Amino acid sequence: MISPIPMPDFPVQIIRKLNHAGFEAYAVGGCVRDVLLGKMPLDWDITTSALPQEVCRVFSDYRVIETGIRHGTVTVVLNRQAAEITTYRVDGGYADSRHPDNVTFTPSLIEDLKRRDFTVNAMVWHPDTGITDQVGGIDDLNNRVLRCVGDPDRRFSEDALRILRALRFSSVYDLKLELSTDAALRRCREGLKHISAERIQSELFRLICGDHADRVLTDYPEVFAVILPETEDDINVKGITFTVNALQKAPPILPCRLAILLGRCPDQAETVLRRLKADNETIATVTALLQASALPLSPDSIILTHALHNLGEERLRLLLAVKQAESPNQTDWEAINKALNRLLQGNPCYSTAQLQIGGKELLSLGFRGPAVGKGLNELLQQVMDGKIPNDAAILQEVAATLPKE
């Protein structure tokens, strides 16, 4: 069931250095979970009995960033890798439903583990003793179960973002929520209204790119109605089956999946993405895909050349992926993809930059002002329509017949 990979040297170096200074230290949380799942972690978290100032002293010869020193966390950069090192602690209340109002440092590893969100994230590892699991995380990971540590209502009330984190873990790691965790998550969902858009976005975007996003969207419509109120009617009634089926067929590329998720409310897509603080490139790509959804597409080279002109190659390929995911007839879209590949092998002309003449040549023919751009666009249209070849001499002849003012 669990196929762990060897722990790399980086966390071992951090742990050993703290141990040699007289402190306890363990890798903890998601990095341990990922190693147990056979995945190389992207982030490393270390929990230690050392106080923040003591951690800074131990690593005084390295770059130390006081990331969240008030809550006991500092970041240490070693050999171009970073680890967040946090002192064993007990959290106080969570007035903002996100951050503890205060923390109390504790000498007890067990007390530190009790404050964590889910059992699969509350295991620690040491190079000498291996995994320490006080909360049943290994059994839950083997059984593909996601369970809160302690009282689930308290965990979700402390930090409502854990609701989306739970659904993201379910989507990405194929974990089913344990019954009391599931019920508490639904009860506490309104707490998501107090979470910043940036944090909602980070979890939501990773969630919808998970291998099991279809199941999560289907099982928790009331949660998504809180964070995506613009799509509430669609999620709860008419669109969910169509949306999740298409979502699961699409490649796990964010603009593709967002275009499918927001495809039944395209007029509001940009508003939703801006509210979620998505980056400009993602917003532009998703809105372009939705606007182009009505484009006629076929294996015809002229139609594909015009589509390349409107979208560019990258966005056209994303659009084809969306269309293929949404279509019951896969053969048609496979034929279009093959036709596009053949077309691109021939270096088609679909932008004015690819024309064999440019503005300089039109100026020499007497074109002035806006007529230069209009002339180039007219030449491009004729080339894309197959009326004339992209040949400099022929383009000059045709240009000579066009309006120059």
Ligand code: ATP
Contents of the next structure:
Amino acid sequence: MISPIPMPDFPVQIIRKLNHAGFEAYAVGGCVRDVLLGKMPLDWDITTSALPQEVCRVFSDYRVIETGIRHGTVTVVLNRQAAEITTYRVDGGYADSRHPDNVTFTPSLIEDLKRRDFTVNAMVWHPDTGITDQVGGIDDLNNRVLRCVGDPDRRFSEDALRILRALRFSSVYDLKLELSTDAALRRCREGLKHISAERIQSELFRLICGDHADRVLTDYPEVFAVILPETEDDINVKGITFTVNALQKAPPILPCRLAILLGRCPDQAETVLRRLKADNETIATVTALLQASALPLSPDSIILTHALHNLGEERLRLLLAVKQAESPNQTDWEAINKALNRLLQGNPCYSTAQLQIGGKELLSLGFRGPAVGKGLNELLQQVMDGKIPNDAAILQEVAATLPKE
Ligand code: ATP
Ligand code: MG
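Return the structure block for the form predicted in complex with this ligand; the form predicted on its own was the one displayed.
Starting with the chain above, the whole complex follows.
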């Protein structure tokens, strides 16, 4: 059953201000859905009878960003929170499976609700009248059902991004697709080829971090084959069972989930992530995790020090989470995590920057050119292997025995 949280002040202030100026206004879409599900929304959408210029006038004392004004959207910033205020509208034809060819403003709230993708996203809320639900969104939310507003084939052909939005909502909120929505989604899947990489990325990344990503990946292999052809063999064949089991066990941290998903095609992981226009940090982390997948791991402090050297603390913790999800019973992961915490408390030395000797000292000992770097590395290896302590005097002594050119 749904258990709503109280609507915060922020959307109420915006709605009241528009009402005082003589316009209709409601919170709409995802924020209403999230409040009904007891979750604090990440962003606020307001739908209003006011035209964009009228919205700008009502909020002339506020920071107003006119980015989406052609489609009727104005962003208003209040106390560092932002709301997207969109004029009631109907969308024209969709020649490109993504963008409406034109949008027309309408004075009718109902018309505006009909253009929205799913019933759970087509409810409005007002501080005086509460929820208005013209499409059965509350029942669907209660029954954990995701259903298109209107004819599903038409809605998915108009805008194929809705296919991935549907699977994202299914994964994140544990909604099952209503039968005709499900069938149409599968039929229209090729439309995803017309959707920009950035939009696919944003939906896919949220989908795989959902609590029910395992079910969605298992149930819709033909859809993932369109956007992730590289993993197709595995998504369609046995490998998927291993992948989805591990996905479900891994924490909902993007690089962990991606490393598991792309662990089926590690050689192509970077290509896939670049195609999806993932950010450089995500690409670097995921590829580092995949490259380190064969790294020996045990509670032994020398092994762990080398792992820290290879990956750094943050990535090592991610790798441990991935490995634990992939093979929960093969290793005593708790012992490894405890040993790592203990090791880190003692400030271990695992990079040349932490050595109690630096390049300058080696130069003054007569080291030249590449021998400086090589010398520091050799000293670091000896410290990490526990052969010598990280002590300035001892490091100087050992350095004196190393090749200087
Ligand atoms: P979230 O904010 O969690 O990503 P959301 O449903 O709020 O989910 P937004 O992109 O914020 O997604 O969109 C707000 C609302 O606009 C949606 O709830 C829906 O009513 C409508 N909407 C968004 N994208 C589409 C779309 N592609 N087709 C039809 N309606 C859409
Ligand atoms: Mg939203």
